[in-house]
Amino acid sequence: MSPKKLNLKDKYKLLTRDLDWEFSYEDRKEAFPYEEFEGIKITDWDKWEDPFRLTMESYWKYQAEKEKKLYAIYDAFAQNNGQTNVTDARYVNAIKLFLTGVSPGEHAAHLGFAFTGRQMGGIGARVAAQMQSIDELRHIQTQIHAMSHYNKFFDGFDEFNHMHDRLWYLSVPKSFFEDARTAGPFEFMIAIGFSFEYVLTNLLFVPFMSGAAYNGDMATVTFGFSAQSDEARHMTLGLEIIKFILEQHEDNLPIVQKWLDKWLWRGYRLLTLVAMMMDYMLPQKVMSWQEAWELYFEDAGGSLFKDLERYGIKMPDYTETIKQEKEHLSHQAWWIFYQYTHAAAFHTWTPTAEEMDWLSEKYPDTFDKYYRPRWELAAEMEAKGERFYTTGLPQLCQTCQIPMAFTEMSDPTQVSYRESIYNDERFHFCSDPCKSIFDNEPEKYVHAWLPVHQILQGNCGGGGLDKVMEYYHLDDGVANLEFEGSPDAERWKEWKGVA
């Protein structure tokens, strides 16, 4: 007699479930010593449900056939010299600040959820933080084939991994990730699980790829299709955790809240790269960042907070600040890498007038009042050879450490600054929101690495600026300085033969 086929979900149990076992000489609390830490209560891991119900079979089998068609595009896309059919040469800033700013932000979640999977104490939890961390590894190297075809003619993509742990503004991304890496278990699900997965993630890759689609950037394009179903998981699994600790006890209810004010708000300051990528990087737009917040987040997300409500949930606490900022943020987010593009692995450039009457007509309300006059000015002084540089350091967020360039929304001519005391030592933020969760956590971020005050130290290379440059690997003088007349920008004109 055959023995009997087992059905999916049977399978399923066979090869997750069923892997787990009782402890008979260890105590379960020190195998996993993380699981208490944060003071979530957890009664049942057998509540816990994998909606995919994916085995590790099925994974290798759906990802390798996944695989398959990436790389023939990436080959295709090569050998037809791709990078010539951008729309222009300024595209290729928006990927250099991908490859430098994102990417490795997945090799920071491969790590965390590595080390969640390997924490928490349910099985299904554990298989399925361990099929993200696996996730995430191979979008960091599918992303960094798909730009290696751009690393052979533009310049700044090689030095990434360097410039990671160095280049001033690659410390915010950083320590979003680290700020999630040092929490328990429970608060990293939080943070990347659900607040950035979940929440957060179409703002993120749904501007990046429309904007490469829109820019004739295929390769980029089909990275971003082939991580979508992988997204979908990720987004399920984040919508599952927290679900999940609510369901378990009562008391899990007040953590998970100011869990998620703080990494809505951290996640949103990090986006902050995006929302000027959207409304000045980009050749072709797809659409502003105010209405991609209202799209992504206002309806959709406004939509899974009321979902939630039956848990007793509410709205995180800084959205109606966010609200505010929506028309503000990419204008002075683009304007603080004008000033300090020297020290930059991208270029910058003041807005046509074109592109400023299209944010005209994005920002009715905000942009001729406050930011064209800045950008006409700026333009006039580059017309006349004195591009303007801010050649002193700015002072940073303690917490997002983000320079300290935003504005008090009652008032948007005046920067917002707010500080706090700890241990007799002042800090500095840029928002209530930021002095805010610095506060409910202090010892943790006193530690803050802030590129500034490194330099301060002569820890970034030594004294001087030409010292940190080199210390960056920017220190070619050139390739990091104004668009016009840089090699990125020569190339394209000799390939589309411009005088």
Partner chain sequence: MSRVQIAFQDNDESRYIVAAIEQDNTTAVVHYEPAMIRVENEGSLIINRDTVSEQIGMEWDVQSLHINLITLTGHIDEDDDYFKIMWNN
The other form holds:
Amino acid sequence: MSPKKLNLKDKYKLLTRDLDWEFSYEDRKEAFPYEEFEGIKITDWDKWEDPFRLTMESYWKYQAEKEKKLYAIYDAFAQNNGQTNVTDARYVNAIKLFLTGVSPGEHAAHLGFAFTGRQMGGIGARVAAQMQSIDELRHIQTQIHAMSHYNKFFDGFDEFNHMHDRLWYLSVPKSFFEDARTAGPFEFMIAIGFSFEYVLTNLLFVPFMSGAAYNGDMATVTFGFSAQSDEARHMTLGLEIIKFILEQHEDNLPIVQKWLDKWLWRGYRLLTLVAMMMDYMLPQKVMSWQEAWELYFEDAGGSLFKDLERYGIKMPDYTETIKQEKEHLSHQAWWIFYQYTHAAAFHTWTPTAEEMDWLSEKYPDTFDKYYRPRWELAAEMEAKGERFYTTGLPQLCQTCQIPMAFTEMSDPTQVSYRESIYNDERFHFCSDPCKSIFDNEPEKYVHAWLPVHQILQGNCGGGGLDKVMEYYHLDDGVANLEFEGSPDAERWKEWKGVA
Amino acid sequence: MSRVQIAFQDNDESRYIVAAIEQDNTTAVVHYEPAMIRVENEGSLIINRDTVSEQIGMEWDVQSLHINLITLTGHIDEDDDYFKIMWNN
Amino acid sequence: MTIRALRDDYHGEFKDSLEKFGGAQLVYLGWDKHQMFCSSRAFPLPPEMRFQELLDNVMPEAFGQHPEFNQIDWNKAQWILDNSAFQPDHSKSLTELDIGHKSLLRLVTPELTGYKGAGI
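Having gone through the form predicted on its own, I am curious about the other one (the form predicted in complex with the partner chain); can you provide its structure?
Starting with the chain above, the whole complex follows.
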């Protein structure tokens, strides 16, 4: 008689849950030393429900299949000189920002999930976190592979890893993940597993990647969607973890709520980069940041929070502010990079007349009133041969580390300034949520590595901007500055036979 | 009731999965976006192994969904013969 | 609680305290309703610097690129220091004026409404 084929549930049980063991002669608490300090109470890990019943065996099988498909496309892309088929060389700058700003975050997530995959006491959660850790490693690898092809033809890719620890704007994603990774395992899961993966990564990987496809970038859309198919699994892990924690003990609710309030904001601020990538960096637009936000956060996230209401979870108080900021975010962000592009590893540019009309149409209440004049000023200066590069170094928010560029939603021409005094020292913030995150845990943020302050302390090469550029490994006049006239732009013209 | 959604890479396998979804979820709305197909439905959405197998003309394993999946929302209920997403509100 | 950590006595080193700036103090300068500059700026300044020197030497570096910069009437300019109205004596030093380390000093010029009157 041939052995009976196991059904999905049995197979999952045997190949996952049964991998655990009892602690008969060792103290369980010593095996999981980080499980209690955050104040989360877990009474029964067996109540953990796995949404995807994926065993390690099937995991490898499907991941291998995904990889084969992905690499076949990379090969095709490279063999067919895919870099010449993107809509415009300006587009590639979005991908530079992706490699320098996003990909190292995948690696940070890999380390973070390896940590939680070790530290959580329940086997179901551990296996899921372990798979996710491997996924995240796969993501940074596939992203580096995809972009190594662009690296052969465009500037600004080659030093991404060196830059990640140094470049001013890259401290934004870097500090975000370090904040999460230096928390305990449960906060990490709520921070990255739930808030980031579930609520926010769709905004990065779905509409932006669809945009990559629309702009002829086959390699990026493919790694993006391939990564996001892992994210679909991560999202369900994030949702499971939050439900599980809340169901375990009522004392967990206020802790989880506080983490949500913190991490949804931290993640949202991080996505500022994506907002400007979508609205300003894609030559061929798919949807505006605002539309993406409405679809993936307000609509999908709204349904999610409605479901979490039964546990007593509330949408964070600042949701109204976010709702208003969606009409401003990308414009304010691109303006920062436009004027500081001399110290960035990608090029920026003034939007074309058609692009500005698209922005007016998508942002009828804000673009013409607040932002079009900025670009008119920039164009005026450029016409005089004085392309606007600003002087001095920006003041940064102590929490999110973004320049203090965000404005009051009650008066969008007024910068939003917040401050706290802690142990007789003054700290500055871009917003109420960034301030309250600091106020809740000042000891965690007083030692933030703020790039501007580090430069001024002489810790970034010392001396002037030229030394800082050396410290960044940023070739002046090559990878930075205005797009028009850049080596990238010149090469592109040559390929296309344009004078 | 809240809407659930699921998105697939736009390719030859997904085409049949989406056809199966449309067959089994008559109220589902299908959006074709660059390189992806996004399907929305009120409350819940089910993918049945048998319907997909029928559409695709061979035996289809529910877990191979992972290969072309881009994203989804809602709680998941997965078994040998179906895959379901839903909201409880 | 100032942090939730494995150790209750966890303490973070202040990364930007005064002594780390080699004798200078940090001052942030902003010009309200002049969004040409995407954000306020950070400057390391000697604490004994007189306010007049700040006007003469630092302000042009901070905001001199703005088309309205030359129209500023420094005698009529209004100031906000650390979120409070502030009337500086131009002959006094930063220390004497209580402009401290990491203070935020905002210039307000209601008669100058920015590029195209749009607060830029």
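Throughout, rigid core stands for the largest set of C-alpha atoms superposing within 1.5 Å between the two forms. Treat the numbers as computed from the prediction; the structure is a model and nothing was measured. Residue numbers count along the first chain shown, from 1.
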- Fitting the rigid core first, would the Cα of Lys11 be found 2 Å or more away between the two forms? yes
